[in-house]
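One chain comes next, on its own, written out as structure tokens in the form predicted alone.
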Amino acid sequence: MKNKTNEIKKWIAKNKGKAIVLLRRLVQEKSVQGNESSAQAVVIEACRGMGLEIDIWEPNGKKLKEHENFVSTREYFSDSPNVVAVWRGTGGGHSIILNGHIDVVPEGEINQWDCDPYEGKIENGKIYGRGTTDMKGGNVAMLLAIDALQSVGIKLKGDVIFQSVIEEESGGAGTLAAILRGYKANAALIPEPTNLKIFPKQQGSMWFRLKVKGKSAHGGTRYEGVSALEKSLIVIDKIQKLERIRNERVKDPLYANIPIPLPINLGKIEGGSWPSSVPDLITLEGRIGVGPEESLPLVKQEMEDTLNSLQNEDEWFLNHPVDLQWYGAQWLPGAIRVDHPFVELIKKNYKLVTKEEARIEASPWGTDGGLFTQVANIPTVVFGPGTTEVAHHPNEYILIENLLTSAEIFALTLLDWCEVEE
């Protein structure tokens, strides 16, 4: 088997150009929400080239809506197909799901980019473009791992189920659809941009909307009104205190290197209608992180209790409570044991490939991993080549060397987990 390991390493190095071409093709397809089909066509072509069994379908939004964990900003998924490609094993080994999302967030302000976000520019060992790091680079690494094993003549006992799903950036409807379609395995691997760190635990998150009420009046006699803007400052202070309280409870060593393990981010504020009027309504929207071992209902309750306690600090809130709404996207948290056999295999192969000890942490953001662990009861690890700091940012990029390193680690992990048919 050592000879095969060396063959895999050499094959991946020799086919570096093949990986670059595939990633650039994927980046050049602008697969923002509702426009994923052209990028999926590239994926389908690659999977057909490897002789994989392919399943293509547009998720049924009405059916998904019946599931308690379905969240999406849309109900219909025309031109947004899921793609699952299976490399059948000979039988007897562990199966694995290799899950990556094809959707990307919009590019944002184009003038903040130094290059075309959909060009796939190569410079200084990096490929630039929207989706390179989050997470088309990880998807290419998974396909490269399968291609490498097939090309050196290896047959696995367990099934390898490659999934290219939609809607991760909006809460995971694509992965949920794949689970409900019946795809199961003994483990799942998601190559989100972890900087080659291993995440056995994934944070969840929820979006919320707060409506802070006031009383309108003329700006010249503002003392006759109650400014919702001023009251919102009290609300913001309370939210910040809740964030501190929640994070003081976090003792998990996997969060030791993360300054704020469970952030509460207020990302949007709007209100008021006229500079000379006292604003009577301010709307705040944000996101709250959910710990790997926390439940969404209990976190919701803690937020509600915190807002209800505002009346103890300001009588205005007694008769004008803050309206809290949970809306939009959410991600389930997920966790498996740090010493789980699947984690140990990835650690072993990381060291074998890089000659360094693996870094084990907890994810600072949500992934589809929580759906696998909580809905499908599949042990899941998040581990990938992308650079966390540039995900969703202008000038997003991925290091080509990290893509190749992760592909080699993936390939060796498939050998161990799925077992080789001699």
Given for the second form:
Protein chains: 2
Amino acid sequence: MKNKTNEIKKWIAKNKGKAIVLLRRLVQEKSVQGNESSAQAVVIEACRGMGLEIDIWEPNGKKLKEHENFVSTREYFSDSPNVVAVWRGTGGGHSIILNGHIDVVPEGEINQWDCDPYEGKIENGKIYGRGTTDMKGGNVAMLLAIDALQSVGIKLKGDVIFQSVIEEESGGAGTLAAILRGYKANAALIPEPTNLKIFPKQQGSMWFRLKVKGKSAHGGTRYEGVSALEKSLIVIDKIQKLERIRNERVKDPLYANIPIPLPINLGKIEGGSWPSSVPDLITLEGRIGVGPEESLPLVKQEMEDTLNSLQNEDEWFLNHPVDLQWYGAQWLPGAIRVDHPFVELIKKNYKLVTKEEARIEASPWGTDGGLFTQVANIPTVVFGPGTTEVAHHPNEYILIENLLTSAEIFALTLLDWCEVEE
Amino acid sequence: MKNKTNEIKKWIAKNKGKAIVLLRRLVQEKSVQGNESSAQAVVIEACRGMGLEIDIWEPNGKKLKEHENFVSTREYFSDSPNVVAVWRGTGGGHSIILNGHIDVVPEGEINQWDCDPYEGKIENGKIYGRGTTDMKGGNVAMLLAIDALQSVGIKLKGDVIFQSVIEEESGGAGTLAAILRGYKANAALIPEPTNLKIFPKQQGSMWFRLKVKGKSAHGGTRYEGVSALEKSLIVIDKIQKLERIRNERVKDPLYANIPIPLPINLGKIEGGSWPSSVPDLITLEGRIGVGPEESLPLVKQEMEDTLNSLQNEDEWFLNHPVDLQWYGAQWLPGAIRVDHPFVELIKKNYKLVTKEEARIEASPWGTDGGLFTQVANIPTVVFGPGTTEVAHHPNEYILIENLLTSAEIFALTLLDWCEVEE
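So that was the form predicted alone. Now I'd like the form predicted in complex with another copy of the chain, please.
Now the full complex is given, and it begins with the chain already shown.
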């Protein structure tokens, strides 16, 4: 086995160019929501080349759309296929799902980029472009791991189920569809951009909208009105207090180094129609982080109770309660034990490959891991080569070295987890 | 003279119907900005009927547009004529300008109206519609006063210069154009809706825009960014303090009953682009009240100094100062002495007609009075029959009784001020 390990390392180092070519081809297909099919075609081609069993389908159907965890900004997924490619094992061993999303967020302000976001520029050991880090680089690392194992002549006992899914950036309908299609395994790995940290726990999140009411008046006699903006200051203060209370409860050592484990982010504000009128409505939109072991309904209830308590501090809210809506995207949190055998395996192989101790943390954002752990009951770890800080940012990049490192760790983990047919 | 006073009272009472017909005709012409000509045609017809010398022109020219107090949302006034109609005096006596604007603000949300805003519904002694109170009712009262004096056979020594101007709601370019055209008088009266209170002083105002900067980040790691919304809370607090400081300085007894004599109204807020991103820019728009005896540049300076002082409280503002813009509309404040003979005359006639003491206050909003007092050096009083509370509101109305009362007071004031040719 020692020999095989060395062979894998060498093969991956030698095939760096192959990985780069594949990642650049994927980046060059601008797979924003609704436009994923050409990138999936590249994935399909790569999987065919490795002789995997391929399943391609456009998510649809009542079961999906009526599922309590179905969240999307759209209802139909025509031309937005999911792809699953199975490397069938010889039998026995553990099966594994390797899951990565093919969708990317839009490039944003193009003039904030120093390069074409869809070219795949290579410079100083980095590949630049939208999706390099989040998370086509992780997907390529998984495919490279399978390729490496096959190339050095290994046969695994357990099935390896590679999933290239749509919709992660919009709430996970692609992974939910794969679960509902019946794909199961003894563990799942999602190589989201974690800077090679291991996340056995992932924060969930929900979006909310608050409507704060006031009473209009001419600005010159503003005392005759009630400013929805002034009332919003009270609401914002209350939300900030709720964030403090929620975070004081977090005792999980995985969050020890995180300044605010479960942030409540107020991301948008809008209100008022005229500089010299008292604004009578302010709309706030935000995101609340949901702890890995929290339940979405209880977090919703806590927010609702908090807003209801405003009426004890300011009578205005008695007859003009803040309107709370849960809208848009939602990500289920996910958690498995830190000493779960699957986590231990990745830790071990991380050390083997990098000669350093693995860093175990909890993710500060939602992933499809919540769907696997909570809906499909599959122990899931999020661990990948991308650079956390540049995800969703201009000049997104991935370090080629990290991509190769993760591919090697993935390959060794497959060896251990699925077991080798001697 | 006592006889003439009684005759005027009787004539006005008898011609109530004529006043109502004229006001309804004016209301039925929807004279929002850019659409004033058909309402002006009604004015012209009324003035022709009384044999006044009529001057009709579309404001234009460099002198107007380069004037330091020129403020408008547009540069050209084609099809938006000013109308001035002069009742020439026999010589001697004081001249007077009777100034009213013909433009109205838009009706706003139509479903908040219980009637057609441009029909002129009459009910319970009120005429409803956009512009009834602000300020076509006041304009009709002035014309009725002239009509009454002529009808009872009075000839005045001083000129009566009736002005029906455009653009008051957008900063006063119509009145400024009349001033630049050379119209002068020993006093000016503007019957804006004051609930029959006498305003020898008028508040000015300016609009401002603040841009508060932050640093974007993912909401899940919001501690890596700087929320422009959180920084805006500090800015809003500072603006509120500035309002307190400015109002503590106000000692004028005219403001004794006003909760906030010089309000700073924050009327609009907008910022952030995504619920789960830290907002990196918040824009606030507002209006600052300018005291009757304050200067616009000094008030601007005070606001600028206040915002600059933020950097002493929060280092962030040192490298990310709040961007302050003065934009859009501006109204010069205006003030004359409370014991000015013209004010005393109106007070006296108010008591004569209503048997009650006049109420003297300062206006909480800008009018064209600032232009007359500051640019043309004409002592100006704002005093009119409209209902302050419903100006710019749905279901705007005027009390017919107040319209007639003001017409009588106007007529008696013309008698006194311009003097009668015996």
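Numbering follows the first chain given and starts at 1. The term rigid core refers to the maximal set of C-alpha atoms that superpose within 1.5 Å between the two forms. On a predicted model such as this, the values are computed, not experimentally measured, just so you know.
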Is_shifted G61 between these two forms (CA, 2 Å cut-off, rigid core): yes
